[in-house]
Amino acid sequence: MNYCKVFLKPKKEESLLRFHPWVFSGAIQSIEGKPEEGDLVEVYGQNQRFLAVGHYQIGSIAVRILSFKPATVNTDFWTERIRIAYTLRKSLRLAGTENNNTYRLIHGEGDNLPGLVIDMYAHTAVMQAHSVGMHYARHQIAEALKTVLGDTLQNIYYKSEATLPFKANLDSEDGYLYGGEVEDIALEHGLKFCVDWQKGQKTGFFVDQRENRSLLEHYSKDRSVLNMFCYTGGFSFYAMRGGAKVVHSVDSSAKAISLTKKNVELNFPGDTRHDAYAEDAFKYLEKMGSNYDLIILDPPAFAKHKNVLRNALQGYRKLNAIAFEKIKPGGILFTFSCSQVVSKENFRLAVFSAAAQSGRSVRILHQLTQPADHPVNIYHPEGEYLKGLVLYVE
């Protein structure tokens, strides 16, 4: 197959020689041929030196690299990449186990497939394309998934309307590439939950908090727990299994609260320890008393772009300041940021400022990040997006 060729400016090949998977538009000197967005291109450095093959796109990131060796990107290519990723998940004891069938199978750059996310919920794969190239390859990827997962795979749901570049005018519609509508009850560390992959956020559930939810379970015994921005209630039912006295779940979305109640009922039918409230987080925190000695703050991304970073950090400061002010002495705070543009240092500084404002003695018990099925490519540190702290507040 003859691909269009992208030639880099002098000294702009260094990042690719260090296996960074992006080519920025400013690094390009010339292009041979007329690639359309989503086309495969070969990237060359000085003296016609081959560097990589990747998807061409319009914008700041001009090429997302799929291979640093000459490669024919076809169904066999996707099958091999997915097989490698699946083998890793099996070795992590996330895939193919009795008490867990929920995990991220493909995590973009972390699995050397930039622009592609695939989450598994029992027998359903939910596929999300973040680039036009991955959108065009969706049917080949679906075939590769069937080959690798075999009979364990019953449905492939494509959910990319909200993640594809809107300027590409693809008119993409979410829907099944394979199988049909089923109600899967997914399993995570032995706990059951309903997943709304059609209308829910992301792929339907926040798989990336699995290990942090598990850690919370160990801190929950005999505590009064507040789960802010609860979404579908993941932290709440782990807290209940951990022996919490009372668990309150809060989210601004009435639909999320309905799903939380459903999930709690699935695991703890008739349990009176749990209550859920559809309410704005800041309003709830402001009016609540000092009723809780374990608080989870897991807000949606306050910053998706660098130009709103300052406002985002103010948001984290304000949110954590209220929690520090209200939490009972001896309380534990789980606090998170999932904004990729907020660095670990920035997040910690925002939380530190909030702690100083409260005047309370605060100690770090754990520094948290994303789990192993959301791997960070060592050549792409930008892939580390989830940051969390577990704090003991005197």
Ligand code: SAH
The other form holds:
Amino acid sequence: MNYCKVFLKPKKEESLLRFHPWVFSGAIQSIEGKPEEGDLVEVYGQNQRFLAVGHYQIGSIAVRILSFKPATVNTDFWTERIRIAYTLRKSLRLAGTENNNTYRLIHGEGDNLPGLVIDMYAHTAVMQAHSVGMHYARHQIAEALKTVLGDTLQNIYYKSEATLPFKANLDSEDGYLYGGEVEDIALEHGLKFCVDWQKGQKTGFFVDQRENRSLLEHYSKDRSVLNMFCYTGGFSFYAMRGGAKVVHSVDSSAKAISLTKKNVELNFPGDTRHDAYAEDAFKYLEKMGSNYDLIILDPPAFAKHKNVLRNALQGYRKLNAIAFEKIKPGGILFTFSCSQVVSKENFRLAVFSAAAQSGRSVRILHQLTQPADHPVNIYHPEGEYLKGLVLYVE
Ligand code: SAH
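In place of the form predicted on its own, the structure of the form predicted together with the ligand is requested.
Whole complex next, starting from this chain.
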């Protein structure tokens, strides 16, 4: 295969030699050929030293690396990568088990496939491209998925309208690349979820909170639970299974609330311990009483870019301050941030200053992160995005 060649400036090959999977545009000295956005290119350092193969992009990240060895990127290539990822999920006992069929199969850089996300819901793969290169490769990737997953795969839904670079003007349409039988009930640790990958947020479900929901289950017995920013209600069912006294789920989206109610019915038909409210978080928190002794705060990313970091940190502080103020003595707070640009340290600081503002005695019980099916490539620490604290409030 003849790929265009990208040559780096002197001293700019360091990060690739340390296997960081991105080439920034400022590191490029010259390009041989005229690659278009999404084309495969080879990257070279000084003295024609081969460094990597990747997808070319127009923007600050100019190349996303697929391989640090010479490689022909074709269906066989994708098959091998997906097989490695699938083997890992099987060894984690997330795939091919009786009580769980919801997991992330491909987590971008974490699976050495920058720009690609694939979530599995029972027999459906939901594929999301974040780069033009992955968009072009979608049919080859679909073939590879079929080869690796065999009979367990019945549908592939492609959902990239919202994630592809806007300027690329690709007219990408969401839809099925394979199958189309909408069987939308998936299992997570034995609990049933109705997943709406066509209209729902992200790929339809927040797979990344699985282990944290499971931990919550063990704290739920006889507690009054508030699941703030509940979306499909994930934390609520774990709390119910864990023996909570009451569970209230809140989200500003009416659609999320109806999904939550539907999911409660699926798992606990007729159970009167649960109620759900479509309301703004701050409004609800301000007017609620002090009856909850287990509160979950799992807001959407407050900061999507570095330049709004300050406001985001203030948002986290404000939100957590109300929870500290209102939670019952002896209460437990599960608090999260999924903003990639908010570091663990910054998030902690925001939560600490909220605690100080309340004057309550607060202890950290657990420090949470993303689960093993969202692995962090050790050479790409930016991939660590989910942060959580479990706090005991006296
Ligand atoms: N905890 C969920 C995921 C939360 S995603 C889970 O385990 O699956 C964030 C949710 O916050 C979204 O459903 C969104 O509708 C909701 N949201 C965003 N802004 C909000 C606000 N101001 N008040 C309440 N909910 C809000």
